[in-house]
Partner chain sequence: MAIGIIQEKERLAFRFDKLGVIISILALYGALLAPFATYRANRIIQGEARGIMEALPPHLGYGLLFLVVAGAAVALLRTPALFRMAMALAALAALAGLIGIAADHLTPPENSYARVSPASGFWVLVFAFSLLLTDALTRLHPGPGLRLLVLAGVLVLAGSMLVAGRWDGLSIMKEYANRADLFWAEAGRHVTLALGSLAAATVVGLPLGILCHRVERLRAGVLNVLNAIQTIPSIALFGILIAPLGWIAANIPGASAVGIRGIGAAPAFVALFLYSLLPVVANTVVGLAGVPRAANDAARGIGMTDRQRLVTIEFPLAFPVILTGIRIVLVQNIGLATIAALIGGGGFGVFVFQGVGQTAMDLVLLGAIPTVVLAFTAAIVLDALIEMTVPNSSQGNAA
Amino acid sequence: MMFTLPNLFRLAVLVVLLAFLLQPAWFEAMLTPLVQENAPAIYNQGSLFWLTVLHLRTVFIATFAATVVAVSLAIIVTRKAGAEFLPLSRSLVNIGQTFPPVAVLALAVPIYGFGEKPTLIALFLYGLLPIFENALTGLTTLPPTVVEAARGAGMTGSQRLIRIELPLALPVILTGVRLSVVISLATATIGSTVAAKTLGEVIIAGLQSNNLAFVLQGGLIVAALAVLIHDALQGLERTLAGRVHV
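Atomic model of the given sequence only [the form predicted alone]:
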């Protein structure tokens, strides 16, 4: 079952993506018809491979920070002592969705300067909501019989959280992380407008020079990364969900 058509397609996308990042000159003939005469068909202002690595690093840092904060908030508001803070927590995590990432960048640049920091802040704020809501759903829809059995076994609140609640809620939490990652992969491209090293550099260079090949390269790399990472995380969710039900 491992060699199904969807899996073979994902493998093909991964191989083509790696080949393009490591040896972009192999694809020059395919992209040449998209550019004007004497214009470069392959992005030549930096390494596509390292831009991709830096793009992924930015997304990973922002998503990791958003996950820690969002899951921590969800844990707090699902305890008796913190239940009253649920409306406030929802308001806080909604901030990122209220302000467009471009507006966050514009506000952050005067404080932190140009570079990666404003982009990290924008992605962090934008990624909070899906992770928080999924963590909240996972922690509030646990089977009551399992929770009561853990309580009856003499487990403390911390033990129930670590051994029972978080493992059972993990597949649902991971769904929120997956949504946050996919959103951040696309949104991170605008970070190049404030000098962050992302694949947005390729797209912006193409727009400035009217080079469709550059725009296509940046867009397709981001799209391929989003599809591959989305499917990988979705597969992990199903694996974890299967173990939980077992």
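Now show me the form predicted in complex with its partner chain; what you just gave was the form predicted alone.
Only a single chain is listed, so you will not see partners or other molecules.
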């Protein structure tokens, strides 16, 4: 299981990524053909490693907050007291997802100014939607006999939620988190247009100075992060879902 071909490939991607982040000079020769004479082939206006850490930090904070809020909201609207909001919240999620992430980001700037704040807000707002949608799906499509049995066994509402409903909905919720993380990883790069410290800085510097090597390395780092995080979360989902077999 551990050493299948895809896993070896992922390991290789991880090793190359780490090597590139820690010792970018090793890769200089590969990137030099992409740049014009005398232009630097490796991003030189900051540490790639630190930009990656900051990029991941932004995505993590936004996703974590989005997960907490989205799952709480989904729990509220699937309880009896909040049931009134369920149809509306579905509509709002559908509407929200038609808003382009760039528009959310651009509209956050006038309110929150430049820097990390508008990016965090935009990522948070945009990240809410897939998590909320999936948490709703997870909590509303539980096998009815199981919920019925939990009630019949004398569990209180909160016992049912914590012992039965959330564990069963967890794989579907995680799918939402995964979608959200992948969208956020890419969208965070746009944050650099409003001066957030992310890997988008590398790409934008490349676009501005016509340096293809910058664009490529910025883009590939984000893509590699996205693929690795996506697959890791998917693996986790499968492990959980395997146990939850209904």
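These numbers come from a predicted model, not from an experiment. Between two forms, the rigid core is the largest collection of C-alphas that superpose within 1.5 Å. Positions refer to the first chain, counted from 1.
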Does residue 75 move its CA by 2 angstroms or more between the two forms when the core is aligned?
no
C-alpha of residue 104 moved at least 2 Å between the two forms on rigid core:
yes
